[in-house]
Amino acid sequence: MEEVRIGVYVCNCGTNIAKVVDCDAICASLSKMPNVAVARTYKYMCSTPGQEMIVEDIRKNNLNRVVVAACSPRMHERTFRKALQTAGINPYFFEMANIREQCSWVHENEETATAKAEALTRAAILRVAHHEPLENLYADMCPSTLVLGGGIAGLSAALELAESGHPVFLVEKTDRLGGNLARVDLTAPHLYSARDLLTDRIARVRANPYVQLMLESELKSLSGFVGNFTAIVGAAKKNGDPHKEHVLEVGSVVVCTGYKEFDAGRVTHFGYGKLPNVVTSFEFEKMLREGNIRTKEGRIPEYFAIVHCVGSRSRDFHGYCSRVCCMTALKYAHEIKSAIPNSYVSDLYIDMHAFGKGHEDFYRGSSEAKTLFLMYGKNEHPVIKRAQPGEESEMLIEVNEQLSGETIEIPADMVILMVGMEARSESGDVARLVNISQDKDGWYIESHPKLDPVATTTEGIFIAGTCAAPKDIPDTVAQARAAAARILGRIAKQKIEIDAVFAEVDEDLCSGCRVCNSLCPYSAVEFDEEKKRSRVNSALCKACGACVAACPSCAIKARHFTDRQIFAQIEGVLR
């Protein structure tokens, strides 16, 4: 049997770890352990020099196991596995100890943090000695893609894929393409026509032979795994026609189902639904598109008031910022002044979020156009009431203005409520169909918000646009194209690499009780009716261990998480 030779590498992570944990002391102590051939510290182990150090040590010292004590394995486990591959050893002969999130970030006492970090690293050393050389599996990759949603995100993703010569099924539940952007007149900050942005993309989608457009349709079911999904698409629920259901074979799915506008009627103090000339931003967009800005009585308004953050940044409704409202409000000020030059525009805001390229200049331009900016406090609100007979305007708005410290009353003939974005009511149904998660506000959760913002925890399912969180058009299009790029990269390889870490069922021990079938959160465990035994689909399995722990017959084994490996790790922590 080959001698176990372990290299141990403790990362300083700049000062993230080293300011609380004595990394040198850990190396000095653990270098004396049996089978440890090398023990080093380095400022940034994940950097190119850090990885090169590991590769060189493997070759120079004949290492056949590696332990890195650093940040979360979620961040860099793949990084270091690739370093092992580069050096010519099996990537699963690697173990990572998290001494940043679990030690330096949660402890202030250096002695306590160092002792805990040493225990976690020791546990990894004892565990890695029992690792086995695992090999990844491969499956064919279907080049077709299912795109859910025909808004700007869905159109952009579909075009990227189709114009690369790969089949796309574009599913839209309504009878037209364009999504929420089709309801918009001009876009901030450059005042481009939203209609022009969409017309080009819609024409290209309709003309592309690789796109199969499915309007008034929705996803009914999705089964299979990355590279080999089977989707059933049928008529949308609101469509009474019994359309034929289509069975589609696809390799990937891009969810671009968008958002819905906040219902302004839920905020009673703005008078929406009671005062006829209190309108939402989308109702005002319709006036702009029609070129007819008039009150319900048919008059041309003289005094306009724009109220920000309706439904957003509120403890009563949604705590998040909807991002696009501020620039859209400034856009309205420009369009109102252009259409009605003698009008007066008041902009009532909590904070002005001019975060994007060109937005600050747009804000400055609105100030120069003589828009009156009035700041009110978070979790406060302006009070809107009818004006008394004889007043020069229809309504009066009372606001506790923060910058002046005074209560100010302004006239208004029309009040525009900047309604925020919120997750669509059917987003939960879609999430269940494609097996992805939602946060507390109903937005879809990405695999990692920084490192993997378009993927999800279900391999092969991607998200793009405002179904994941509020965002503007450039970010939406960028996400859609990023998702398409990820898919094209997989299609180019023609094969799907399946992680070697998954659960296995020993059929000789399995009693067929099916406990594991109902427990699996990834629907990876199936029941073989012929054999009366359960089996695991390795492509769907994420090695969470739920089935292993629950099996009453101990018939399920998790590769890379064997009893021997786990008990060795426990021994290392407790020693």
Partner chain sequence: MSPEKLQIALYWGAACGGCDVAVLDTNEFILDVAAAADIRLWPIAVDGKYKDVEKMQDGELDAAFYNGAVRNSENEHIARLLRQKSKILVAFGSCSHMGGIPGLANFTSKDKILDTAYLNNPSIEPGNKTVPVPETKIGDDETLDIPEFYDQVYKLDDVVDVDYYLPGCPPAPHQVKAVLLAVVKGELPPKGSVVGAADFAVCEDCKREKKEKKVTRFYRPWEIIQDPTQCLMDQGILCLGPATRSGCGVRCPDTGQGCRGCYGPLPGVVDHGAKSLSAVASIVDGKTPEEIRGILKGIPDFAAIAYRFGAPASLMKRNEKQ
The other form holds:
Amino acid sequence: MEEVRIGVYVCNCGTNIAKVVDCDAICASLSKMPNVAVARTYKYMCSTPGQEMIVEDIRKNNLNRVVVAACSPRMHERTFRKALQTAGINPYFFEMANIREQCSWVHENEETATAKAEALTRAAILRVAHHEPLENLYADMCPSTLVLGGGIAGLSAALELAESGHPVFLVEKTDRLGGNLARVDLTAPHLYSARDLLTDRIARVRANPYVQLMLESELKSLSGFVGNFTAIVGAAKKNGDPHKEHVLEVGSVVVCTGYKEFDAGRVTHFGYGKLPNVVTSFEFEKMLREGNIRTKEGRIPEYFAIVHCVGSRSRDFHGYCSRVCCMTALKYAHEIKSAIPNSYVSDLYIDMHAFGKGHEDFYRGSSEAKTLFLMYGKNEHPVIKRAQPGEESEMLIEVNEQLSGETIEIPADMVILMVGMEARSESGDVARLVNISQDKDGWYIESHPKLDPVATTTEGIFIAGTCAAPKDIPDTVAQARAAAARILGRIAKQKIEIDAVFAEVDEDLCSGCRVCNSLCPYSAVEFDEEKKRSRVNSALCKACGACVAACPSCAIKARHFTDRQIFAQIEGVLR
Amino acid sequence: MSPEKLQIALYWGAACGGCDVAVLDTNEFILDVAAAADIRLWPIAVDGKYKDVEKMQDGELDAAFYNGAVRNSENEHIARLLRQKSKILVAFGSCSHMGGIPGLANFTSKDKILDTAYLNNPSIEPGNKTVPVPETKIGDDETLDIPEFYDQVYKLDDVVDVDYYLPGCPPAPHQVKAVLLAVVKGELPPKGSVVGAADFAVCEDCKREKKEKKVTRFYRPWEIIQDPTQCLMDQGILCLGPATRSGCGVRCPDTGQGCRGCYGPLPGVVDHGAKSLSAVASIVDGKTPEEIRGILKGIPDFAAIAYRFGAPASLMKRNEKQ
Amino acid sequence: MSFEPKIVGFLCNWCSYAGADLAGTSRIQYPANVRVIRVMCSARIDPTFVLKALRDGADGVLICGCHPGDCHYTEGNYKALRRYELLKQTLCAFGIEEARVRLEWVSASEGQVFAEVVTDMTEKIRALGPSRFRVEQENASQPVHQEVTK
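Same protein, different condition: the form predicted alone was shown, now please give the form predicted in complex with its partner chain.
After this comes the whole thing, all chains and molecules, with the earlier chain placed first.
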């Protein structure tokens, strides 16, 4: 066997690592390990000169293994694998030690952090010696896409794909397209009509021969792998023929299932459900769309109050900001003033979040239009009560105004509660069907929050719009089209690369006991009745290793996560 | 003693005698062995004294077969002696291979064993306070020695270098015969090999039909009417066949008992019990800790089942807390 | 010198390892006693790994996976749980204190939870003292059981 020659690179990451970890000392100590041919530190290993250093060392010093101790492999493993490829050696002859996220960023004591970083790097060195060269596999890329959800996100993604000439199955649970946006009147800050935004898109979707529209339908199951999924779509639960199911072959899935509004009834102190003219933002949108702003009693209200952050930014309900409510509230102030010029609008907010393009101007415009802005404390809340008969308004709102420091009472005939967004109740079911994760609030988790915001941890499944987190229309549309762009890129290549990391059965060692057969979530482990052997379909395998750990004959090998590699790592961290 | 004949020795350490019987179970073949070889030591069958072995030249024996675990100082002494005097040392049977049944003592302690055997046992005279000790003074200048009972049980290669391992409790006679023949013919594999056994699991040789496995309840063999054509595990009867080397001739599963694992782990397995554990737990069909524990309750004393023949060979070796 | 526990952590790639990374990006401090080995799924964790880590001198082993129902591989964490339940019995038979081997669910968004688990486990093992294999190892001052990787 070829002599193992390892290059070890300890990254300073500017001062991110070097300020707590003594990188030079680690290098000096580890350079004495057997098989370590080169050991260096550098300011930023991921930079071009950093990568070039590795490439040059591989060529000059005949390195055949590389260890980089730096950030998380989830960050830069691919970067460095590419560098190995550039230098002409197999990219899997690489191992990363995570000495930033899991060391320098979480420990302050230099001595213990350095010892830990050294142990992690040592483990990587011992492990990499056992690495084997692996080649990626290729599979065909099915050019059809399944889009779940017919809101603005789903419409945008579907159009992007279909107008490029690729088939789209657009699945919508309800009997109409448009999603939550179809319930909105105008949009902030430009006051474009939501109806206009949607009708054009819906017409294009309906007219496009590449879109197969499936209303009142939902995904029942999804199997297969990126480029080669089989989806079963059937009638949505409550309506339609439950036996009518379509089997669809798709290459990718875009999940655009959106959000649901927070149930204002959960907040007791605003009197929602008891006071007839306390309404939610969506109920008010309906009045705006109908051009008929009236109290329950049929009067035209004079005093309006808008309350922000209902269900959002709250200890009791959702901790997060729903992002669109502030500007929507200002939009209401505009629309009220233009519909009922003599009305008075009070806007009760915690902080005014006007972060988007044109939002600050919109806020200023609202102030100039004589909206009364009142700030209330984050963990306090305005109290809404019925006014005494004979008062000029129907309700009174008591608020501890933060800027003046005074408790004041304002009149209101209609109170609009700006209800936040929350994950849909069935979002967990969808997550399980397409195998993606949710965060603590139920939002779908992206592959990387900054660098890969529309992909998920399951290859071929993308997320766009408010199913991933509250966001406004431009962000939603951008995400939907970004997901479509990612898919189009793959369709253009026609082939998709399948990770070389999967399990494989050594037929000579397998005894056909079938312990592993029921363990695979993807049914990748098959039993050959003729040979009485189990085998793994590598295209279906997603490398979890459940069968590997279970195999009592050690007949199943987890490529790149072999027993031997992990044993070496255990020895390394403990030595 | 004849110089052209093979010089061999057989010995029992901490053993039940079953291994020696397995040698005898080769029937008339044993006569061929006796014809081809000088048996210089075999306590159960032929004469031969320790002091005769001590007088041998180093390497004078061609092969020594040691069965039984190393449990006391006498076992260790003879193990070292045979190693020194023999060209080849074969660990014969599960006890010398992995610790065997005596190795179960590693789940308890020397003190507890002595207590049960000599002090607190319904079958001993009440009030007995006598426990064997290595040295007992008799009169002024005489001492009576018995071997020292060790704190734990060792497998043979914990004590001496071993050339070959012949597994089984006891090894199947046809395997004993094959190995003895290989020794006679000098057709042995590389040092360190397991001999007289297959490199695949018992399931390979087991004729029962295997299906996908999911166990919702474990049964002891007497608790259920078995289907003799179906895999025992599929019927909820614990069987270590998937984790155990074949070579025995599927002795236990063929009689309706789960494989007990006496042939030891498969090549590449570091810890037989851990692998058995992983396989068995993998097919338990429960999702909550309570549900899983409920199903696992059907297996009494899993550790002793998984390490029935190999506690001393396990990574954990013994329970030191006892 | 005071006793510093050595803990080997086996973390699944998708939830727990990401959670540990999040603890880093959030700069949540925790004791440096845990050394993490990444596996794709908690179901990859062969009980042998745990025993091997203990045998090689780990004072504790931490297994982390996705929360039940949230496994990237659908049900890998249940497989880890099943093995853990049986492993606990086995370790008990070998006299290994229960606190030394721990299974925890840590999601990708639970950096704080990861830090708390490590902190708590480190304290509990510190109170328990070194494992017998570590004591043996330090007395023998040589690596134990290297032969398994030959």
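Residue numbers count along the first chain shown, from 1. Nothing here was measured: the structure is a model prediction, and the numbers come from that model. So that the term is clear: the rigid core is the largest set of C-alpha atoms that superpose within 1.5 Å between two forms.
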Point to revise | Yes/no, Ser366 Cα shift of 2 Å or more between the two forms with rigid core fixed | key: no
Exercise for review: Return yes or no for Thr114: a CA shift of at least 2 Å between the two forms, with the rigid core superposed?
Suggested key: yes
Review point. If you line up the core, does Val250 shift 2 angstroms or more at its C-alpha between the two forms?
Key: no
